[in-house]
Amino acid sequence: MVAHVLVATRSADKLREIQHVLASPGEIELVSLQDVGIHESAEEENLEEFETFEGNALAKARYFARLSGLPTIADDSGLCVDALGGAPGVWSKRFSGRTDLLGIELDQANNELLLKRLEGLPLEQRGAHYLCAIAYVDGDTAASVVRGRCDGIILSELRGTQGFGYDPLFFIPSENATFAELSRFRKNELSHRAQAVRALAGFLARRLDEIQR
């Protein structure tokens, strides 16, 4: 029997990125929100109220879940940058502060003044890592949360057109590219979000043979 399962996401990026991870055809089903029908709503904005990753996915987890009635996985993720002492961390998405944009723009805004906060430091002293926790909502009667890390150095100016986010600025040495001249396949096996997944896919599995018997 296939199990479906909700990603809580509205970020089709996000989307893609767990879907080429997780998916596991014959077994379980992911599904969207647009899928099962949920609209986007001004209660959304207060779900990540938290001062971490990991109380941040489990709110927005437990919110789809109830909504839903599925088991549901959610996330949250960020880039924590050494220099600015882990900023943006949990307010990555918001670090701009402009309410007004979305997308593309927004991340433009956003990558803008980090390169303003970081200007004039020398690369050995603009290492970063990103953030990715996600957790698994089952009603009332299960939960977990696993994290993954990626780190990296922010570059001076932008490079590649893949990705999205902080993905142009964040450099792996090892890779000598960014995340955004990366292609599609290599991210994912790279990305903090990737790992997490993974993490999380061996709870996943257990917990619906368990509900399936």
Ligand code: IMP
The other form holds:
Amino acid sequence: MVAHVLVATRSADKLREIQHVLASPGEIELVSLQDVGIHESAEEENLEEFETFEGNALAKARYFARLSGLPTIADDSGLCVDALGGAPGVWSKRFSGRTDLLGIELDQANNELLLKRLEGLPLEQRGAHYLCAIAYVDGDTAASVVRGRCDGIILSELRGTQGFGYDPLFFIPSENATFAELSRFRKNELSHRAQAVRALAGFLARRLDEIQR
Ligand code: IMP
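Other form of same protein, the form predicted in complex with the ligand, not the form predicted on its own:
What follows is the entire complex, opening with the chain shown before.
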């Protein structure tokens, strides 16, 4: 029997990345918020009020599991920059404070601010990592939260056109490329999100098996 699992994100990029890693034909069918007709609401804007990625991911998964009645996974992720004491962290999306912008324009404003904050710093002081927490929730009982991490360096200029968010500034020395210069396939082998999804996969398979019996 095919198990339907809701991927609770409004980001098409995140949805694609999660689908890419988790898709296992015939066993799990991942559905989006759009597929189940859950439209964007003001309430969901307030779900990310926690100080940790785990807290935010769990809050999102619980909220959308309740609305949909489906087993649900949700992520919270962000960029932690050493020279900024781990900022922007859980505030990554809202770093620039530009509440009037969305999508690529918001990404540009965030990247500009990051470049400004790190201006003049040499490469060896520009270490950073992406973190991603993924939460799984079904009904009131089962919940699991896992974490993935990917280390890199923040460049002083944008490179590449793939990916989203801070990807054109996030350089992986072992690849000699930014995330925005890697193919989608390669980013999905390395990324914080892919690692978190892989860490969840075993639990998810066992849990779906249990609830289908
Ligand atoms: P969230 O929707 O609260 O999880 O916000 C995550 C934010 O962190 C995004 O809007 C990006 O700014 C940043 N971010 C997280 N993961 C990535 C990634 O894989 N590439 C680029 N930026 C990312």
